[in-house]
Amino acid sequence: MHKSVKIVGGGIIGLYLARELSRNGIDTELFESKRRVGEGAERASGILSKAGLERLGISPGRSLVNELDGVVVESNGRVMRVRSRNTEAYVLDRGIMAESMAREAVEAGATIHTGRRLSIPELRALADEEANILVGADGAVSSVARGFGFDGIEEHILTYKAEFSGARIRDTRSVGLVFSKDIAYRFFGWIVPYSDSKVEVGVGTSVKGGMNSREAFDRLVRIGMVREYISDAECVGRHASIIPIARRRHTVIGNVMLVGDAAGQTKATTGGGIVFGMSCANVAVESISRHIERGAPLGYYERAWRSRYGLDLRMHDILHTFYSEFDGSFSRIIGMANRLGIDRFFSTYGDMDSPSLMLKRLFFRYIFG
């Protein structure tokens, strides 16, 4: 029987999945509710690790906005600076990245429908067709997950960010992070330079704290380090969003699968999900190919992505709990880290996506080094 994959959601993960399925000769249709691919994506933060993109064989191309090799962490007046000898992350224009991915998907043979918001009855009708495999790549509040009885995601982060033009950026290659429960409950504020005069300032706060993300943002911009950047700058755009920082217990039910934010395949430490989402999308391609060619159950996807990426995602969970619960003493931890030279270790061995690898290196450096 001829099989067809229907993807719901035209963000970067959904488009990447459509491209890879089509390159593998699998009939693929993608449905995006917005009028054009990439609409709204340009308002999303786009810091992606260089190592993660290289592992996926992806070049930033025209979407590259800036390169980062440093981090400045502030908590209650204490500061830790971490600097690498090499570029560690890219700031990308996710709108351009999405448009490029869409072109490549269509060139590979995928069909993309924009302006198509499918109702839950329509989704169920698609899934009821025996020849179809339905994939939800439709974000944290996934209609596919809701329509097919997938369990919920335990924790989300509400974010609010703004872009400023005419900012005063002394170091265009370092991102700033601010940790304080008075500002962001179970998350942090950030300052991401786009250039020497344009910067993104944002904050995330857990829904568990009952905090409003706009209020958290207003507190953040009063902090000295942030105020210094944007005191004379002009706000040129604002955006609020919601991101998951916990995984669903199940990501496959019958012939329905979830990938990316819809599955909760994000780093709890930062909410970033592009690299992990695309990595899990590759596992989805494997699973779908095995199903079509050999009749193998789609449940392979569930087992395989958790086996390959579950450890690193759990390590991000642990690190998130660590910085969330220490807060008041986080500034003392920064001081201790500076005295031990751990900032220099992270400068040399840090990995944004793979904390398990980083901790192995930490073990050998400080136990056997």
Ligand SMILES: Cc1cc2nc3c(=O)[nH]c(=O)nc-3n(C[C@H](O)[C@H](O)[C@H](O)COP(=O)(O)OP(=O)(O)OC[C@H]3O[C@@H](n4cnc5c(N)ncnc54)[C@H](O)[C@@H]3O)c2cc1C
Given for the second form:
Amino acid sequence: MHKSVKIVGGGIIGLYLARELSRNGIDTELFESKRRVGEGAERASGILSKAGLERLGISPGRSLVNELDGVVVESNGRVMRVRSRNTEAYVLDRGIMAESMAREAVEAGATIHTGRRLSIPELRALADEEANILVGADGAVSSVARGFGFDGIEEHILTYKAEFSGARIRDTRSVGLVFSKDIAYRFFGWIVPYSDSKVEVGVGTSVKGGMNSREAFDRLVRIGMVREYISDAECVGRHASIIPIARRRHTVIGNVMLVGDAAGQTKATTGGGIVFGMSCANVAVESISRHIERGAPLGYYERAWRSRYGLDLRMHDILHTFYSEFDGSFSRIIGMANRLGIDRFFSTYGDMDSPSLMLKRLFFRYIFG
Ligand SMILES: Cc1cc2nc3c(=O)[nH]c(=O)nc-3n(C[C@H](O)[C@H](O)[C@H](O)COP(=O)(O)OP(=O)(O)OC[C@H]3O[C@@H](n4cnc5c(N)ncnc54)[C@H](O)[C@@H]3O)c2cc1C
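Since the structure above is the form predicted alone, I would like to see how the form predicted in complex with the ligand looks, so please show that one next.
Everything in the complex follows now, all chains and molecules, and the chain you saw is the first one.
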């Protein structure tokens, strides 16, 4: 029987999946509710690790906004700076990235419908056809998950961010992170320089804390380090959004699969979901190909992404719990880390996406000198 994949959601993960399926010769159709892909992409930042993008074979191209090689962490007045000798991450324009991914997907043979929000009855009708595989790439508040009885996501982060122009940024290659329970619950504030005059300031706070993200933002912009960046600058855009930071217990039911934020495929430490989401989308492509070629069950996807990335995701969970619970003494930890030279450890061995790779590098360095 001729099989066809119907993807719900044309965010970056749905578009990447459409491109990869089509490149593998699989009949693919994608439905996106917005009028054009990439619309509203500015609601989310795009810091992506260089190593992660290289592993995926993606080059930033025209979407490159800035390159980062440093982090400044502040907690209750204490500051730790970590600097690498090389570019560690890119700031990308998410709108341009989505547009070029969509173009490549169409060139590879995918059909993309924009301005089509599928209702739950429409989703069920698509899944009822035996020839279809339905993939929910429809983000944190997934209709596919709701419509097909997938379990919920345990923790979400509410975010609020603003862009400022006319800022005076001395260090354009460092991202700033602010950890304080007085500002945000189980998450943090961030400052991302786009250039020497444009900067994004944002904050996330767990729904579990019952805090409002707009109020968290107002508290964040009152602290010294942030004020320094945005004094005399003009706010040119504000957005509220949501990030899932826990995985769903199931991501396949029958011929229905979930990927990206819809599946909760993000790092609990930072909420970053693009590299992990795309890596899991690659596993979905493998699973769908095996299903079409040999009738292998789609449950392969569930087992394979959890076994390939589960260790790293669990390490992100542990690090997230660590920084959330130790908030009271976070500033003392920064002081101690500075004295022990932990800043140098991260500059040498750090990997934004893969704590397990970081430990492996350390291990090999120890063994092989
Ligand atoms: C403030 C903020 C900052 C972030 N910063 C980073 C970062 O620096 N690095 C990083 O890696 N990640 C970051 N993330 C996380 C990242 O944005 C997500 O992991 C990523 O966008 C997930 O992509 P997605 O395609 O799974 O979902 P989405 O981007 O949410 O896309 C889902 C799409 O589905 C569409 N849709 C929904 N329902 C339907 C329907 N019924 N029918 C048709 N279409 C539908 C929506 O319109 C949407 O376009 C950030 C998130 C936020 C909120």
